[in-house]
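This document opens with one chain alone, in structure tokens, the form predicted alone.
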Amino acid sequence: MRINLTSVYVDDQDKALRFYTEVLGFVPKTDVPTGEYRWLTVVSPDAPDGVELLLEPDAHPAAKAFKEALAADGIPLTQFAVDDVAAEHDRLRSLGVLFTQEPVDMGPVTTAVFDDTCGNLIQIAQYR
């Protein structure tokens, strides 16, 4: 058994696709109309056949409430691995990304947290 798909709840799929591809650097994988919304996934350019990230609409009341509660408490919805948190922080900041937690060295891991513009806080982490 292995993980092949995970999701983030987004308030606007088009806005999310722009942010996750143009800013974060993921690449589109699947884009299938499903009525009002789309089955819309992105992947890492380093692993095009790897884990897909579903940009899932937060239309369900429970999803919206869950997402809003996490963000209000400053809790990241998910975490992405990076090779160098400081460099990625600087790159993203130069693109206008808002960080809610600057890079913090915690021994075996360095993390930072940013706002994905779609209602989520996302943590980036560098493990040693």
Second form
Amino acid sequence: MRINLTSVYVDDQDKALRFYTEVLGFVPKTDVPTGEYRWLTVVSPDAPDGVELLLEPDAHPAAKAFKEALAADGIPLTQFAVDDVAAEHDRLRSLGVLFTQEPVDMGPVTTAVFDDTCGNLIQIAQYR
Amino acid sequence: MVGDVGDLYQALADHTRRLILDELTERDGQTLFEICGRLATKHRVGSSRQAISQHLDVLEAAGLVVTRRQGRYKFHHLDTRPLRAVTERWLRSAAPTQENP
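Return one more block: the form predicted together with the partner chain, after the form predicted alone shown previously.
Let us now look at the entire complex, which starts with that chain.
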């Protein structure tokens, strides 16, 4: 068994695709109509056959409550790895991305947390 | 002010709460998540998120922490003004004739 897919619950799939590709730099992998929504995934350009990220609609009423509760406490939904948190923080901030946590050195890892504009907080991490 | 300082001393009596103030001194304006992360990774504080939240409530009641809502997020800020009550009470040697307010 292996992990091939993980999800973020987004409020708008078109907006999410733009943010996750144009701002974060992921690339589209699968885009299939499934009725009201799309099976819409992106992957890292460094690992096109790696784990896919599903941009899943947050249409279920519980999903919105869940997202709001996490956001209020500053808790990220998921984490992406980067080589240099400080550089990525500067790059994203120059693109207008809002950070709720500036880069912090926490022992073996440096992390920062930003708003994905789709209702989630995302952590970026640099491991040593 | 004298009525409030009992809360102040109780707030400062706890080691974890002092660490929270240390971290807010290092950088002001943190989410609960960031505070928990700093305590866990930098100070090996294994308390639950709920416990840290309760510590923040005590600090807020003592006036040492002020929370600010920004959009969907809640940030915690340090307010050192209540500590002046401590210094004004015992460290007035520079102005010995001044009356206690």
